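Taking the form predicted alone, here's one chain by itself in structure tokens.
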Amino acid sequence: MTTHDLVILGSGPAGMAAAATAVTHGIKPVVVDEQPAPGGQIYRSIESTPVKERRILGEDYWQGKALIDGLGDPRIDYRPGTTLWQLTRRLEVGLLRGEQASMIRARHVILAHGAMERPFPIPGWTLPGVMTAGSGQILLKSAGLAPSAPVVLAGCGPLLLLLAVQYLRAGIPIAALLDTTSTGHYRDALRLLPGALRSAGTLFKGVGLLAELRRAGVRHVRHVTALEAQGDERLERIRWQCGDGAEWHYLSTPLLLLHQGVVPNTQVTRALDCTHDWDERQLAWHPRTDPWLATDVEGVAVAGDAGGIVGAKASAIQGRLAGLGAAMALGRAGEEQTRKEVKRLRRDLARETAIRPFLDVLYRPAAHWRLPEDDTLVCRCEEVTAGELRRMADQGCRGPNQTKSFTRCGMGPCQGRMCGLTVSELLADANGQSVAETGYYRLRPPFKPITLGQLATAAEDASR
């Protein structure tokens, strides 16, 4: 089994920045990503996107080109199209490319696998024609695919506004933007505005997106409190309310894009049994890390949105910090040597993340969006409803792993990615306990599907 000084998992902003930093300290990192090209979600397909008019995707997207160019350094062992299926506490890394599985060993690992969209379970969310906003953006960036009919976007958060504007610029009609931001959140976020002004550029970009939607005459429905997708074989229409007991509104559409923010992807850190904390502000779990972004598993660090949502620019800064941490851990740099650079990076990071408390409060999903009604599906893979989970709580189940045993909730192909947060919050609410006390699924490799034949090739490779 080949041993490498540094293995970086993920080639988004954090992973690319970590690799570039490592190289400057004489480290030859291995960068692994299951996507065919670098960039992560924010800079996805930047080298090959068919969307060539820069204004459609926006200048923030194209700024990622410098990071991606850096990944072309011959000292970086970049492995696209390669899936991570295992990582052990001994830093044994299981990789799968095509039909060939292999094992390598690392002296240090940086996890930079980013975020995933928060589950948004509403009635009818499993109908064909209902997708996430992130999926819509992936199709636009990677293939130039866009809806042929007016689309409805529903939920809250910066990504929803950005996608709406990108669609407008691409000439795609938007039937409605249904905003689920609670009325009280505007008031609560207002007191955090002075701190957010440290990230004034980001703040004004958001204001600019709203102004562009308003100038285009997009139907922007605010303070939506209930939403359903309806149809027989596929999505045919949606209905919504703005206030308890208010009139229901209906709209025919073949496509509904949902978004309720993003949360850290903790599948790998969970499987490593890193310590995790529940972040009540971001309503998500994140691995506990020190100032160098190291977890409590020796040799493993987490950079970027995988450790807590910070955004693309802050993720790149964290990647550089994690790269410096790896250089120090591997004896390639000293604390005195890097002191000045570290001070600058932490100052930049504080400025870039100053807006996060404002955004976290403003776009905090209301409880009724996170705790669906009994007949709403929560686990899409095993078709488990919210009502079944509440009945499990009534019968004494205190946490997700008990409900998994009785209902198979979380045992499907997604391994709980689409239901985990909802299950934890539902059980916490039903049992009158905190989410931290309720806990999360125990996860084990393989992280992604792998055949017995592929496992056999990995075993052969590990024995060499």
Contents of the next structure:
Amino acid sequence: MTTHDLVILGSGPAGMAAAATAVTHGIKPVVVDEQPAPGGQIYRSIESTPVKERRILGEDYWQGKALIDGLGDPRIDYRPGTTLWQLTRRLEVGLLRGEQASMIRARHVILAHGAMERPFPIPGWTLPGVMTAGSGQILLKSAGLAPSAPVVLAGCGPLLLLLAVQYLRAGIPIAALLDTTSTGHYRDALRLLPGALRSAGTLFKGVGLLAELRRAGVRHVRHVTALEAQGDERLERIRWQCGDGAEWHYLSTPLLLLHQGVVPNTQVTRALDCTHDWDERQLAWHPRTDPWLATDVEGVAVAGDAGGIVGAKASAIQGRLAGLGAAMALGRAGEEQTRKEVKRLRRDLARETAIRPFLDVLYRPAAHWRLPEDDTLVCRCEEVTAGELRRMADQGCRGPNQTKSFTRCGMGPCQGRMCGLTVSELLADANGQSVAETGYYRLRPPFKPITLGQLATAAEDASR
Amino acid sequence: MFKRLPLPDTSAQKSVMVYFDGQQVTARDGDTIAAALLAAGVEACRTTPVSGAPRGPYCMMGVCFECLVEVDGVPNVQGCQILVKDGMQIRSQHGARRLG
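Switch from the form predicted alone, shown above, to the form predicted in complex with the partner chain and output its structure.
First the chain shown before, then all remaining chains and molecules of the complex.
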């Protein structure tokens, strides 16, 4: 097994920045990414996107070019199209590229695998034709694909607004933007506005997006309190309720894109058994980290949205901090030498993240968007409903690992990625206990499907 | 559900021929399997092992596993993570994946 000083998982802003920083301290990092090209989701396909007209995707997207150019440094061993299927506490890293599996050993690991969209369990969310806003944006960036008929966007959060504007700029009609932001949250968020003004640039961009939508005359339905996707075999229509009204509004559409924020993808940090804390403001689990972003597993740090949602720019700053942390842990840099840079990075980080409390409060999904009604599927893979989970709670299940044994909830191909948050919150609610007490799935490798044949190639690789 | 934007670049892009359940599908070089299927008007690429319900790509970033297809005889492949290649044989996956 070959040993590498530093293995970085993910080539989004955090991973790319970490690699660039490590290189300046004489480290030759391995950067592993499942995607075929660098950039993560935020800067996805910058080098190959067919959407070349810069104003469509916006300048924030094209800013990623500098980080991607940095990844071209010959001292960085960048491995695209490579899946991580195993990471042990001894820092053995299991990789799969095509049919070839391998194991390498790391002295230090930076997990920069980013976020995923928060589950949005509504009736009918498994119908073909119901996707996420993130998926819409990925299709736009990577393949120049856009909705072929007027599309409905529903939910809340910056990404939803950004996608709406990107579609408008590309000439794609929007049938409706159904806004689930809670009425009271505007007031609550207003109190946090003075703090948010420290990241004024981000704030003004958000205001600009809303203005662009208004100018375009997009049907922006506010205070949506209920939403259902309907159809036989595929999405045909949606219906929703607004405010306190009991009246259902209907709209025919072949495509509904859902979004209610992003949350850290904790699959790997969970499997490593890092300590996680429930963050009540972000309504998500965060791996516990120290000021150097190190977890409580020796040699493992987490940078970027994988450790708690901070956004692309702050993720890159965290990547640099984690890169410096790695250099120090590996004895390539001293505290004295890095002090000035660290001070600057921490100041930049504080500025970039100043807007987070405001965004977290404003776009906090209301309880009924996170705790669905009994008939709604929670586990898409094993088709377990909220009602079944509540019945299990009545029968004494206190946590997700018990309901997993009873119902297979979380045991399908996605390994609980799509239901985990909902299940923890739902069981906490049903049992009248905290989410922290309720806990999360125990996760185990392989993190991604790997056939026995592919696994065998790792042994052949090791014996060579 | 989806169409190619009429962009100058798209027409100049090399095209790739793949097969979905035996039918020829023209894709753009650089497309993932899931993107190519959506562009070709395929809505569902599998049915679930539990109820047999149709499913199509959902997250497009490797998280949801809804876009599982069989590729050149290998089942349970995440269509959103693998790029199309000329002549690729893609099959929809019905129920649980086939073993062996």
